[in-house]
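Given as structure tokens, the chain that follows is alone and in the form predicted on its own.
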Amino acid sequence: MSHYYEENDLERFAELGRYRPELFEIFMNYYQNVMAEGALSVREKALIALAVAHTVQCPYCIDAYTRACLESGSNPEEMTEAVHVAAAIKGGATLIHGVQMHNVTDKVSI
């Protein structure tokens, strides 16, 4: 069965550099430096990336960072907690925009 998101497409990521290789190279250099060991460990960065991947709902990123988390030593409990942190932040961000609704309601109220 064919799906819109094909798991094998993740392996084709480098093809995005076909027409503007210099831009792809700049991005990849930046990405690799960001994801390297620094003030945060590779493991911590993978957990953050997994949480963000769920927030932006990118199936390719979810696949990639699930693997990265496991390869860097995270366990499913930690990974699940990271996803819940993302969900809580996303939920809070959605709710706080209700203040904007209140502002308009107060101005327009009949």
Second form
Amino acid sequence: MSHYYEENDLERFAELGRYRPELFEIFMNYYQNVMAEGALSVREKALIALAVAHTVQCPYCIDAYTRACLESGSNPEEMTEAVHVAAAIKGGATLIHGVQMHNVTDKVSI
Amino acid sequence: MLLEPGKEHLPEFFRRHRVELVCSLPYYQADMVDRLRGAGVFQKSLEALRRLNELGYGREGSELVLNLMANPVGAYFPPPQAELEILFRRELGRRYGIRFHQLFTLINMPIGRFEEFLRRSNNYERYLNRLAGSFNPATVPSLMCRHLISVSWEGILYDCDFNQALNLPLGEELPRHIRDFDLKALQHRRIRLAEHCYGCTAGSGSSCAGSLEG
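Switch over from the form predicted on its own to the form predicted together with the partner chain, please.
Complete assembly follows, chain above in first position.
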């Protein structure tokens, strides 16, 4: 193992079912149902997944959902906007915690 | 091609003879198309499509059939044909006022320049695995090689255009030239297979008329 993250490991996801396979099966069943066409299209779900993949900074998910977005008809412009949505929410979430900083500052200040 | 010098008469010629057209347009955005086909190709394609629309091609209910053919701009699969057709119709109409009848999707075959790209970019193994892993037996009855043969300009027979490009003629036990054409022998022939055949059997399948399923 030369790196913690190996590209080929993505294809080995099913190995997680080696122990307690019933849990993996339940997860995969849930996962596939979530990502299937529903009130949202497969294309929209792939864009959401791509944004989330960036916020959780999972290289496997970014790889998988970049491809999934392209394969569901999205283009790099739309995918970049999705990543910006993720960045905006993450940035906003950081900044809103500044209110807590203000609260603590106010509490301890004379 | 329709805009090249000396070929300007073709759209009118096509209209007069009611020729059904299939135009290659990998995507509805310039950067994606030009990346694949070369700088400026997208604009030229739009001009040609506009010209065909003006002649009556692509209009709803028109006998002048204008279909589009889209293939992915890289080492990935095309979206489901019906869904991509909706996207293309909406975006080509909204952005450029272009109309067309049907959209066909095509899987990129791992041969020729695309194979060179796959190998150069270290995508070859993963792409081939993906094609093989997506083998769909339901596509097999509709495969083009089951119903057609490909004939080169010299009259040599092949199972398909891809085998022709790869110089893989029919097996030695079969008629190998158009002058020896034998319908019965060719209808029940053993097809010459290679790795690229997975390109036609992956997912929804792929052919010159788009995906084989749905």
